[in-house]
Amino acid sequence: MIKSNRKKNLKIAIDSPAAAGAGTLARAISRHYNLFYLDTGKIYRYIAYLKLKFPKKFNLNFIKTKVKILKIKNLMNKQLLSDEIGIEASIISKNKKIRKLVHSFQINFAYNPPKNFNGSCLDGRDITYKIVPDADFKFYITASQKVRAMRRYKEFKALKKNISFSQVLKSIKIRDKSDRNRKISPLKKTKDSLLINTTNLNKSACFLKIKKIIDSKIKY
């Protein structure tokens, strides 16, 4: 692990369409340099596994009660990463209270993470122009939506979850379509984000692809 000398924290913010492999990355990326990672997008699948699970007591005043004492270890719930909660967090990410109070709570961690950390590092939809617009690094991170349908499906395998290949395609498009047609923080590549397409490249190509980009301009 590389520890920076850097005078402020190291903010790095990463944007992308469902399935790209940016979690994974983000994660390694965040190892390495010891930043706090925070996958957004799994706030809005807790919110949405709110929804569904307790549908009488859904309200914005039990969202900010519950969003209030979210740990990270609550957004590692392997029941975050089905297809149902996934459509339903496209849904509720639309709307503009819910958004707001989500917002709040990714910008408290990416600009004041834990002391013992170097800084953060965010992945989501709209972190590289609504959340960190001043990140130290932006990076797009995308990959064709077949080649994305098949790294969930064999998450779902994984899970032993009972769904075909196509279905998780249909949803794959239909999130692609969700995401990018909202009129509320879109997925959108800005023009100072580094594209990074994981189509034909594996895990270890990509990482040391973004370590190269970081290393060329970070001191130590």
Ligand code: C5P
Second form
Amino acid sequence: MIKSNRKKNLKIAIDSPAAAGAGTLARAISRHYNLFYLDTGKIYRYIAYLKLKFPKKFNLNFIKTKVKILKIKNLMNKQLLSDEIGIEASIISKNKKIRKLVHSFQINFAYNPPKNFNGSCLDGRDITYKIVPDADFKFYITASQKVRAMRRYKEFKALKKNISFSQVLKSIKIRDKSDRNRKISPLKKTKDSLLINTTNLNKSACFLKIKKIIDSKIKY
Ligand code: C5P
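Next up, the form predicted in complex with cytidine-5'-monophosphate. The previous block was the form predicted on its own.
Let us now look at the entire complex, which starts with that chain.
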């Protein structure tokens, strides 16, 4: 898995099913190693948001124009976190042409981080084998469906969203099925990715586990 021992231009690729804790971990890892971080799911969520907000204008040209001027701040929109947007994102992400449109944005992000960063860290569904296949570290982060649904449910409650646990579990099941079984860029664990099962681990235990793996391989 490790292609080079270095601290500069470090590339970390993470794939995971929905609500496995990958985003939280990726953010903590990025902060610790000063990496440029991208939650690629937010791009698909942003496109899903455009579809719901501008149904009449929504076509490939419209998406292309929006992706061209896409800024990180567009991805910070709290509305992107809703269950409705999550489900819609997993539908539009099956579209080959849409995936192609966001491909170069992700590549550019991963391979050309600003100079003040030590590298990049991306998480999503196809990062380890499609977007950053030569990553220095590859992780597949997962947890049981029930634990993932409970974590997402708590996040929704914190955001004061009116949604039941069973609804959240149902959405996770739908998205897992769709993300794993689709023909284009399905979610999968590559042979060269390290499996991190977060079912029985809290955030700091997960972070320390990953940090230990990274620190044992990179030179300071
Ligand atoms: O990670 P998140 O749950 O925000 O992703 C929303 C949806 O976007 C996923 O269910 C998946 O269908 C899609 N996605 C994808 N490829 C990625 C990241 C997300 O297809 N690299």
